[in-house]
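Here's a solo chain for you in structure tokens, the form predicted on its own.
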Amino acid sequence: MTDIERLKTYATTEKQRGFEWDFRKDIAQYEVWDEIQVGQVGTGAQTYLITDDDVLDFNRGALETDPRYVDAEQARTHGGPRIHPLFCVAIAFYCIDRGMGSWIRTPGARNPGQDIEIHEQFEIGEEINLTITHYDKWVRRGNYYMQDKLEYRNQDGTLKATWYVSLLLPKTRADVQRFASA
């Protein structure tokens, strides 16, 4: 079995079992580090809508074990299971699949920290949109660092909340490449 088929066995949602696992998969159409344009906007390729499932296995993987948080019965009795404030990030993915802000699947990419700020509780039930402008990127003791400001807005417009998302990359897509076949 492949790490890709024995992550496969983990997905329990409809979205989990539609997500591409493998990121190696389509890196061609990756956005990569020497092409974006800073000040570039656009918008996530698809639409999320928050499930109860979603929410439950999200705070499940997150290792919660609160009964508001992993019990449907017991969230159904304080007015629906509480949402994990990382929830945003398995919404960012969802989102973005292979389009705009695709970098964030980038192979051989690491993490240098984050910023979330959330503006108001996510809500089951609401239909999620992300408006992805490429905030900024720059060299630092030879890295490439690449950020995102992230928007999630509901169906009514709403901010729900801004995640400024930064990784260290590699450079080029020859170099995103080479990560990818290591």
Contents of the next structure:
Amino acid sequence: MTDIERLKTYATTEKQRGFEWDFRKDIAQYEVWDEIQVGQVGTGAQTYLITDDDVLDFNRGALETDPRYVDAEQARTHGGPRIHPLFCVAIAFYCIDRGMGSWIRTPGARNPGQDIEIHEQFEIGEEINLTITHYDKWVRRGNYYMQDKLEYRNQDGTLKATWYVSLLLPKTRADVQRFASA
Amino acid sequence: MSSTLSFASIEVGQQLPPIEVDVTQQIIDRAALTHLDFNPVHTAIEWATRAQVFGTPKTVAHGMFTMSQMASVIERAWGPHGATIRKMESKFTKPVKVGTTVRFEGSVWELHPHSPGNNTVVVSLKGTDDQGETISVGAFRVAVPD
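Could the form predicted in complex with its partner chain be shown next, to go alongside the form predicted on its own?
Shown next: the complete complex, the earlier chain at its head.
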């Protein structure tokens, strides 16, 4: 069984089924550390419509068991499923495609830690757009760090969350290629 | 909703119930699906043996899964009682290889008595692996009922 075939057995939502699961496939279209211009601003390629299914699946993946997180019927009696604080991660990966912010998909990247602010709880039915700012990049002890500021706004323009997403990246496109083709 | 949680009832040093997780490939795969993060370091078993991004031939858990479990320490203890996480700062200090058992603990670190409706606490969080080594640390600010 291939990795993709194995992963397919866990897919439950439309967004998952329609998503590209092989992050090595389109690396030529990813941003690379030594080419990124700090200060550049753009928007996510897609908008994320938050559905019950998305939230329930995320909560299950986070290993929640409380019915208010994972049982649609029970959650309904409490006004809908409770949305896990890390749900913004799924929104980001969905909204960011192969252009602006695509470095977050880089094979060979390492995660040093993250800062996330939730200004207002996400709600079922909201359509979330992402504003992406190449916020900072730096070198420390031979490691190449990249940081974007992701701002999540709903269809009314309300700022819902901010994620300062950081990774240690391979420096050049050739370095990325070496990891991808390992 | 239960009213068993209030800002006045919380004390610095108060411990929250810990979470323990056996990190299997199935758990990592499910996290990849839910996060939509299919970086091969997590899900490509054969590739991981060759690439060894973290110096191990094994796949590793997502940092964001680790962060989600730190958040879940607070969510499970206080979420049903009206608490909401407002800010999460985390650092990942050691990769979590598949097959590792990890434990997450949290305790109240700071009280921020601002005004009714705006009181928050900061919970200090730590993840450790089955060798007793630290895998993650965090400070999460939480809004709690008056």
